[in-house]
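One chain comes next, on its own, written out as structure tokens in the form predicted alone.
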Amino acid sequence: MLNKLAASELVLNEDGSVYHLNLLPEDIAEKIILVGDPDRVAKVSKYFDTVEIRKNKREFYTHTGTLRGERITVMSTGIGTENIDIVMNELDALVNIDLKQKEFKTEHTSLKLFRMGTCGSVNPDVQVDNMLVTQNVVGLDGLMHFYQDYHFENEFSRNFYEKFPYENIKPMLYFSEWSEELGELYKDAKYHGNTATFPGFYAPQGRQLRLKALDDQFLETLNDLGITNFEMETSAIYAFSKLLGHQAITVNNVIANRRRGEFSSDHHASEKNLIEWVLERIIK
């Protein structure tokens, strides 16, 4: 088997950056802070020590520089698992392939991923404004039914798949696990819990607007069934990572608690407080 890329499968910028990230090998650090929203990229960097780069392409802004001393990065997302596919593959291909040569590299490179982000809970007992660290993770979206050879399976996620009564969602589920490495970094957490990432903000987090979701006790059935809390990206960082060899966190503020209908009376001092929290313990 030939490991040259074809140009129409890594596709690549007119200076050799990756396509959609806009981001040449030495633009990034071995340690990611993923966050969703560009904005939230510069409220990270501004504690950092230095920056040096600062780039950006759609929706996807990077800055990379040092904090106490270690260089780090800080990059945007967007929503969604599916960008996730994109942010993944790429930063893979920046350290794991040579861009020049379109060939895979002999020795392989692991990065440390950090997503930072917001969630709600589907758990009563969680207070708004408390840290919760994903431990265990179920997708809803599909995406890793595209890529050959994944398969995880732990005790969480047989039961969950055992009791999961949705038929007509139960083929896109998969599951994932964060690294115990980078966990020990958060264990001080308020919660550690199981997360479901969600393909949409409405309906498949049971909102209803002017179309009714699946189920009235969808989020209280995902309780019961184990669930803590949910987003929107998680379970493709973690599967992506389990796939590529690299190590992922996800580090949440809960801002609402949709069975209590509690949401942060200030989700700005939530944000403020969840990027001091993972950056006091990012770098020892």
Ligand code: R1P
Second form
Amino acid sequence: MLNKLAASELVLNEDGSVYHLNLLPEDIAEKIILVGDPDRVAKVSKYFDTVEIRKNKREFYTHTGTLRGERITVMSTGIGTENIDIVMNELDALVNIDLKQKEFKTEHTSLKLFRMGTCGSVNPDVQVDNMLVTQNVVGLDGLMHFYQDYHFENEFSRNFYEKFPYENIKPMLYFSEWSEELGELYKDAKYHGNTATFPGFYAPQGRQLRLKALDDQFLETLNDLGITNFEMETSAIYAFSKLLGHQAITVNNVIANRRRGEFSSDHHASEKNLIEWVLERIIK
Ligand code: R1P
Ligand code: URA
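Next, report the structure of the form predicted in complex with the named molecule; the form predicted alone has already been given.
In what comes next, the whole complex appears, and the chain from above leads the way.
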């Protein structure tokens, strides 16, 4: 009994499904597309040959079906790494914890996670309405510092950490990188780059409406440190995948070029293009 997870830790709904995602183990495939926007789920699953599961709770919408004979899931995460904390822990619980016995399984299942999102570019040369694959990521959201064993460094992270000038934010930084194996599937993407994930869309990404951001040179500084683009989920998706033994890759549609002040003239068309491009590559 002592080895079992308490009801307060592994929280389940009345039907035995995980608390926020509202899913049972049989509701998901091992290949999962993660999108931020709940409306994007049906835009993806309309390409499936069959859709057998449609479930939702809060911002978490899930469709599971088959495409060209392969089982596949598409799920919305909503916005932000605090949601990714929930998504990654509950997805992992669905495959690596026996929910009935509330015990860890002895056999590990590794998921393949494909984030398909939108982002803003801080590199002035990156054109909007194109796809950008995240190779390295820096999290400025601080989430992984709540997990005891998380540490990752490579050449990109060492250089970034050493030169990052904002001392008050520095303790929050953490790093990760793509799954190289999944990266092979996306090698013909227009751009590959280094992504910064932020805990907000406005000042954290250097946007100023009525409130001032930290520094007028924020975008230029990050670009000088090697950052290509900004969004709000990839740091945690990549970091949890390393910790929990899953594989992850992000490709984002660049909808804003922040340095040029440009926004996509038809992001619905480039979103459709992205969906078709990803499905073509992840299901052979
Ligand atoms: C902000 O508008 C949202 O868009 C991006 C950001 O990461 C954030 O979630 O991703 P999605 O297009 O997947 O929602
Ligand atoms: N998503 C973001 O988080 N930032 C942008 O600029 C565009 C999409």
